[in-house]
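In structure tokens, the next block holds one chain alone, the form predicted on its own.
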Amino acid sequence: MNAIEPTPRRAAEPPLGLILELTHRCPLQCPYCSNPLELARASAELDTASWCAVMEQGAALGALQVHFTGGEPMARKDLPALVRRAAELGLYSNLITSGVLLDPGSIAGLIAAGIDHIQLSFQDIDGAAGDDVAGLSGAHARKLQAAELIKSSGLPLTLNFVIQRRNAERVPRMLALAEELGAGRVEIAHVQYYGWGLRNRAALLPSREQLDFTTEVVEAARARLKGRMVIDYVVPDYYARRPKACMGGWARREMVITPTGKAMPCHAADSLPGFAFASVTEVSLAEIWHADPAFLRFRGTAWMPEPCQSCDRREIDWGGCRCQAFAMTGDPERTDPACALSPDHALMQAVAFERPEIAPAYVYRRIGAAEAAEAPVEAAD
């Protein structure tokens, strides 16, 4: 490591894209989503105006992209509205969807709405296994009807394969599967351990072994369907030697609005203790990003402890991510401890190493299910 002299403080580049959260509301009850445990009712959602001044703000921020997402987003009955507004903003349009929602007539809204892509998530390959993870019998099916509608509909189609203990063996499948219903992209991305992921995670966190295979899998695709398919690969934290740039640093390309209006620098920032984030239906989004200090307290790296201070990777992995560092030792201050460097590693290679041998039962996201399942009951892998 070098010794650096700490950056001084620029003006923000504005954010590349707005992931925009439009309800917690969900068919599926999948026990690794990113939504809080606290989740959001349909009642105190943004409303079509609110969401369509927010995406108004973000063009004349500089955001070039618009991302719907929730829960569901396709539980929004307006969501064709939103489309066409991005569509008019000039911003690139990307449904992330669960596809359980999506028929002819939807999709069909959709394109004239004026949406550039879709991308689909999978619990997994195996449909019994994967209605099982979406606590929705039928999922599965209907996922694949959803893939072969977008295809057919000429629109670019990434898949996302959610990667735990329970299915790691089967990302050759899931791959061979990417290929025949020729998707563009696929993403293979272990799970993340934040919000409903975190409570879950001695029933997700797969084996340093299960890790090894996955990586081999891909590495290999990677090699054999170059030019044909793009393959992203998202690896868990709990093995690992350096930290992952989380959101690409935070508050430096991407602003979340949650359903019900607040606007953090990630989808799990709302943990954090000590932070109150603006609400975009009070403070314009481009107060938020360039003077909000929960947007300023960790951009950048005047902030970082040592080692990071001193460490040549600091604009590499930006001190990694400030809600796992929370999640790990108390102290969002602190460096990640999925560095080797960070004083804290040993916390993470402990829920490696102990991770249990018989998976937990999954405790579904359902309101009220965190806070009920405080026993879950155990299961074979």
Second form
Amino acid sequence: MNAIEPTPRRAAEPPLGLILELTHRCPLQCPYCSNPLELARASAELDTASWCAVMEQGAALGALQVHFTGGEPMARKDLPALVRRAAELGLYSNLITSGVLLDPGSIAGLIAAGIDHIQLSFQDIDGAAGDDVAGLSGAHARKLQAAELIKSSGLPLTLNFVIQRRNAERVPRMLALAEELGAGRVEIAHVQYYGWGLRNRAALLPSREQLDFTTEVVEAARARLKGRMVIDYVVPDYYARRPKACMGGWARREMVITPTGKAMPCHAADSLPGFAFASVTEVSLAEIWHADPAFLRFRGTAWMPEPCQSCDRREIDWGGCRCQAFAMTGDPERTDPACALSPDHALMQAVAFERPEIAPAYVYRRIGAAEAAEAPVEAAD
Amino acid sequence: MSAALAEDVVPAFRPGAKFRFDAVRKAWVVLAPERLFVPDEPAVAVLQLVDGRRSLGAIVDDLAARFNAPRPVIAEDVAAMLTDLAAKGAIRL
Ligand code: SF4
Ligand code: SF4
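Switching from the form predicted on its own: structure of the form predicted together with its partner chain?
Now the full complex is given, and it begins with the chain already shown.
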């Protein structure tokens, strides 16, 4: 702990959460995976001691939560050791997993290490359709077993369902499963179009009618289950009039660490041009949080163009997502085109208008797959 | 809203929720799955009494003895606060 330098200057509030992408390895191949198109290989991943140092420095800096994610974080053999260190440091630990590697032995190890919460992701409620998204037959059945294991262990359980054009009609059944399993929390999360999701947008984007249907179903379930089950609902930006507060604002709450140790303000920041992200093996987390140019670049409101600069929502949504602004307009400094006040909003609407009636096939998340398939995504032209 | 909470309900933290002091912020925090709050002073006073055994009525009695406000006013505030925390997924009523 003595290796931690004193905080250079108290410019920003401390981070709330550390999002540790322990690995890009994963037995599944979801075509909407938030990982970058270029996946890191196992040999390039940080080792156990480095991840522990990240958590030590993060806790000293004021982080309260640690999210273990990936890829599939359970592919790391040292996961229980990392969970134990988080517990020793008083960090609230959250495991974000696909569940396919969870068995009675591994869950016992996680509980002994002091895991606080597990979030289990589902691709669908229909087994065959879910396995098709995951690119692995039998995946759905293993997830159901994982859900039972988590439930019977007494740990709080969150189910996460990823919604897209092929499964939007089945949201009622998804909520019914969550209720049946006694999940304390369920996320009905439409695909977010970054990383592989952007690459597969035409294959995934729901219609306006599908979105409205899921919204109605969620609202009715929230009213019915109030106080018993928390339902978080995340919509796609393509039919929105205002953007989301991406990551709660750039470099305001969370710090993402990639498998190789790059520190970023959001999962997709790697897609932005002209950024060099510091490595946690070379620079302390305090230095990165308070002084790294990449973290300072869009923190707060000073960087904002109009219409954000004079908008009364600028400290609510923080001008939306920088990565989306870049992906749609080629300029990360513009107002998020998801906002109806943005001069670029028509770009976003055009994507929804031009959504193909027939969904194309998925490009599965695999090392090398993105380059191999012909690129139908009109990224930044 | 104080949507008529009975005084015999026993509030408890939900499994997975933690209430602890954070030395960096010098403040009490509630940590729950994907949720994090920094409760204000009155809420901290209430949450320190939430232990899964005390009833709402007992919590209000305790606060009424310590704070200079009429019991019905305290009762209403506490019920509103707990209802809100339950909706956020931190406690169970
Ligand atoms: S989204 Fe799918 S492929 Fe990506 S890490 Fe999660 S389970 Fe694996
Ligand atoms: S103009 Fe900017 S700050 Fe205002 S709502 Fe749109 S994105 Fe948010």
